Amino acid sequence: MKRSNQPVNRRHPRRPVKPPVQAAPATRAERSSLRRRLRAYGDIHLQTARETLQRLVRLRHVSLLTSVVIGLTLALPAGLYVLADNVQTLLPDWRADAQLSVFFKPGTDLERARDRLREWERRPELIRAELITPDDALAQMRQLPGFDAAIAALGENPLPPVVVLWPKLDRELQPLVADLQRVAEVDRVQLDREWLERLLALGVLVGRLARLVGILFAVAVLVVVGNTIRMEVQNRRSEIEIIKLVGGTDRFIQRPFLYAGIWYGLSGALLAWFIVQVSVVVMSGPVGRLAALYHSEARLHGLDFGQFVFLILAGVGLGGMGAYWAVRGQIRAIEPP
């Protein structure tokens, strides 16, 4: 029998390749198991947030203190905030009463002060134009008390005559003073509210300053419930040596304590806030008198929901992170004996 010269192939045919193979999907089970795990989970937090606060409760002469303290530390950088935004909220009602006064020169005449008036009533930045004649300005005079015989020993009405503009209020009024001040029959130009461009600079400084006072007392609270709960931590030394020497984790013992930073934080945010308001309260009645000799009805406003809420979240931020700042290293070093 004869050999073939072909050579033989020895090799094991290709196998088909088989697609990977997709992890199953979550069965129902696994999905139940989850569940019940985050409950569980859920369920451990809210018993240590009211343990904690029972704890609280039942040394209140401690908790209250420390409260106070954080309500009276984020009281004045609120206060501050609210009194920059009163004065941001007061000043388009009462910047809506800026005039300027136009005093031509003595001996002008009331023909030439008259076109000066129909030119400047065409100015788009001007609301609208009134001229006071010497005559009128002499009778408002007659008015005043104690005047009378002032003008009555006066020979001849010495006033220029005067035109009161009224300037729109979203532009700058500087550059309308100056270019005034140009024309050859004015003598002066007098804005009869700068105090309160000067009371919008102040709000501007008294904004910067609440935000600066508040990083400083933001680091004050960090620092007072940090304390408050590392006096709490060697209070219970004891305790935490017998958890951890029954199995304890670590995070399991910081829990309370991060809780109590948290109900320390905010406690003091509601103490704050009811201050600011009882404040605001206070002092409505003599700003609504202030806001009534500028025939305005403006009045004063504590803090909104929005702001409110920013001061809960931040009251609760700043104790729990001092909470966490005091109680990591503390917690490590403690060991059983």
Second form
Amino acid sequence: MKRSNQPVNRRHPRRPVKPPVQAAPATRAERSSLRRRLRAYGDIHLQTARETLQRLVRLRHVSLLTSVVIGLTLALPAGLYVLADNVQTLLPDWRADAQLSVFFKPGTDLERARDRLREWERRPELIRAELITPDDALAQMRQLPGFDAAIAALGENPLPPVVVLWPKLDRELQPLVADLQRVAEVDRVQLDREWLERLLALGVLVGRLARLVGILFAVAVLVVVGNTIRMEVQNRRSEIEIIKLVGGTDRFIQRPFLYAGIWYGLSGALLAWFIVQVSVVVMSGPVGRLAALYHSEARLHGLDFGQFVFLILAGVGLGGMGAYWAVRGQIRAIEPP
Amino acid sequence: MAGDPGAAPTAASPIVRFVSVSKRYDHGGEALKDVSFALPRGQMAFLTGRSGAGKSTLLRLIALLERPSRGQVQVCGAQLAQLARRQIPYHRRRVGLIFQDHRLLADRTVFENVALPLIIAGRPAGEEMARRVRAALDQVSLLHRETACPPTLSGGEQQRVGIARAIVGKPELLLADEPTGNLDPALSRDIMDLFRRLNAAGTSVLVASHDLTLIRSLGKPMLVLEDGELSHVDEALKPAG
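Starting from the form predicted alone, produce the coordinates for the form predicted in complex with its partner chain.
What follows is the whole complex; the chain from before opens it.
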């Protein structure tokens, strides 16, 4: 029955093969009609998006200006975010180098210093401890240019033994420092980390600032897009009236304006991304030299892929929202004269 | 296809029915006073009267460009008072509108102007749309101008583009407001003949015009408005009962 229905049908016209044959095209037609409608709907959106883009390209002196304003507006919070992100990701790296230098009183016996070292090595908050003997320290100093003669003039080695401690990360160091200072032989404890803590706090501050500026500038993008689209609606008032006359719904009329907003947001976000990446390249030279001063290999980084996607989505979302906010009531209010 | 369910009852009912319709504007002045008439399905009729007599207002009420202050307007079997705001666009798609000043999109081609109602109705662009647009352009003898933009056309040609746009969606009713207002007598005659042909093909047509000589020569029933009141209604347009 499956193979070649038609000849069988012709030869035996009374055979009831017709009902299934009829039913099949009906459901297929239904399904294809739904698919056709979905495709038509998608086509309309694609076509609107394309036509809107073509229009913006045609009016480039106006649309470029809007895109640039949005780009600059988005670039500032994005740039601040990158700055905060860099500070926060670079610091743990530098923090690993944080050391405590414990200076013994001059003339402290080397053996006593070794005892203390063994004692401290057992403390849980430390990763490692190392003793620098006065001889080692003197040898190191000799290698520095110009110091040779000075040291020779001293005659006796004036340097005390020093123990360098590497504390574990994310530990409160104040109790340890206090403990160490109570030890009789210890002259001074020097914490090399305070500037890092300050920088970290500054990084958190900049991060918070980026978020605040981000919110304010998101509102600015809404206003810029909204205002541009509002003027665009005014310019195309007669066209909107004609479309209403021949039965265009508000939804149909507002669609190209929403796409215009989305294009503005997208182009602005791309521009902001470009500005940030270029700034990172421009800044990476000085930052690299600064990092070198702290014996760090740290490199400045720009926006990663996830952050790039977020920036684009933010631009598109803000552009669409700004346009929607502008056209919603306005198009409704236009009536054919 | 338009009236499959309940085709029998609506076929007998008029395509346009006014029952004691009045329209008063906020800034004073009553544009229409107690207007009642019925345009039977498939009929062609003229609406005439001096400028300011209320011809445009009457057409605007049918297209739901305005709502009456009193009375009922019924179009294509629907009570317009019952249509919500968001249903208005769908109502306008069933009525083809033609204006004295054409109301064409100046920066689009003739083809795009005529295709507009189909695009608005969400029909996919392609062969089928092009076929229908060209059929409408063929009816107004403008096939050869489909890539031109309206400002490059003569007044008569622009009016025909407007008519092609009005008929491309195959509306049940055509409304024309002074379609020959700016045209010389020969061109006016052409346009009226075009309406007559469209009417012969089954479309109901209501044309507002003050050109009495031309109207009389066409021998179609007439409504005469004077100061917002119907001073004359031909027998064919009298409301039943």
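This structure is a prediction, so every number in the text was calculated from the model and none was measured. Throughout, rigid core stands for the largest set of C-alpha atoms superposing within 1.5 Å between the two forms. Residue numbers count along the first chain shown, from 1.
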property	result
Gln181 C-alpha shift between these two forms of 2 Å or more, rigid core reference	yes
Core-aligned C-alpha movement of Gly71 between these two forms, 2 Å or more	no
Core-aligned C-alpha movement of Val219 between these two forms, 2 Å or more	no
